[in-house]
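Heads up, the chain below is alone and in the form predicted alone; it's given as structure tokens.
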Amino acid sequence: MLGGTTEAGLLARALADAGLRTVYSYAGRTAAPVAQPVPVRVGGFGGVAGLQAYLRDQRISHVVDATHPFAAQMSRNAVAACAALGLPLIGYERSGWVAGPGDDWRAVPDIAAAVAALPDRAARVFLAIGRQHLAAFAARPQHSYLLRLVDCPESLPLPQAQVVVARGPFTTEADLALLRAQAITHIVAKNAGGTGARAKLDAARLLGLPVILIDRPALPQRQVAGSVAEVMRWLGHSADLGV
């Protein structure tokens, strides 16, 4: 199982609990990635050929993608690697956030259109990405960032900025008052969908903030589980598991 989200947590207790032999692997970009029930390995494969020659040296049967829903690289090589090897794959994804009353967000293709749709004048900008990505912000260095991540950076590219080291999953209340108390005026994230980080969305909801909402990547055509229930179907354990 490729992971780092909530959902693949949730998956790796349910195959723990089925018996089912897994290998739960972790990107390896946060220092201390959380514990799971099922053996971990942590950290890159070299690209599609070495993912490949790792499913085939482990004698992996079946392939699991539950990472971010914007860790659109590791997907594609997934679905390169076991097409190559004959080997069945589905997707783990959650539903993407959708917009509702009251709510003011401006949707964009990637990060560069981000970029681009901030205002101006200085602002205030929760900039709720990773930190992957800081960089491109540069390009608009009048602005005050307030970033939140999982580890505390070494260097920011960004000449105002101010970190909180946090891990979700996030409130409605406690982000409320972050944003209040750093006087955000607007909020940058990727439409990465689930519970645990849409507390910030529902709080800019509340104090009438501007999201700039970045469009998850476009991905190739793979089967698409939307449950902990389907992906053990999936794999032939039909079990009524609650989630």
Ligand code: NAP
Given for the second form:
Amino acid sequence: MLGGTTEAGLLARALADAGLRTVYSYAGRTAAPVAQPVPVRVGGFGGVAGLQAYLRDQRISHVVDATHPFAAQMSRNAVAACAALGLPLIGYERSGWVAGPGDDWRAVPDIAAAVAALPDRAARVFLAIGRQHLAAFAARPQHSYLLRLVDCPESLPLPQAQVVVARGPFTTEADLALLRAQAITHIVAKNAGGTGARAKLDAARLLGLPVILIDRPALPQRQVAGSVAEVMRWLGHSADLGV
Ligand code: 3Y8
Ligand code: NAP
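Shown: the form predicted alone; wanted: the form predicted together with this ligand:
Entire complex below, previous chain first.
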């Protein structure tokens, strides 16, 4: 299984309880990823060819892609590698967030559009999009940025930035306190869906703050499941697993 999300952790627990032989794959983006109740491997595979070689050499019979909705390259590689090998693949994905009463969300297609959506006048922006895409915001140096990162960065591409090192899942009350303490005026976030990252959106609604919400990248066509039970049923249908 391709992991790195809260849902992947839930699935790993179910697979361990069912006694199914599993390996949980992390990209190695963070210094110390959360431990899992099944064997773990860390690091890229080396593109589609590397993934194909891994799946073949490890005699993997089924692939579950439980990566984050923004991990589009990994998902594309999994579709290509499994198609080439004729291996069964399922995507375990969570639905995106939908604005409710009181939400002041501005949907944008990508990171560049999120930068463009910021006001000209200096603002205090909570950039809750992690570390990999911060450089794009250097085009708007007039804002003060609050960054929440999993690991402490060596350097930052933004002149006015303050870092909070924290690994989710986050709570509404903690995010409310953070937004208030930092007098945040705008939030930038990815439409990750799920529960681990949604606290800041609920806190934003309570404070009446605007959220610039980045849409998910498009993924290739594949079978998908929306729950652990659905993935386990999908696995259970294969006779060779004998579950
Ligand atoms: C390495 C594994 C668990 C999984 C926890 C979920 C919830 C907390 C919310 C905010 C948003 C953000 C970021 C975020 C969340 C969960 C989940 C989720 C967002 C870990 C993890 C890995 C990563 C990689 C990391 C990215 C970054 C993104 C921070 C582990 C903790 C912003 C995405 O420094 C870096 O390079 C970080 C990179 C990819 C996005 C980015 O582009 O920077 N996640 N996050 C995975 C690997 O190596 O394969 O370290 O334990 C997993 C989780 N992150 O089991 O509890 O499931 O969504 N992760 C976003 O959603 O916007 C934080 O601050 O409000
Ligand atoms: P990405 O851009 O889709 O993938 C880039 C490359 O990273 C992939 O081609 C692959 O390298 C490697 N990779 C990604 N996920 C991997 C995994 N689970 N196991 C092994 N290699 C992996 O990925 P990303 O957006 O950087 O996400 C990386 C990890 O962080 C994933 O586990 C994802 O679930 C987790 N995560 C991401 C976000 C986010 O906002 N992007 C949020 C929360 C968690 P090779 O081509 O060399 O195989």
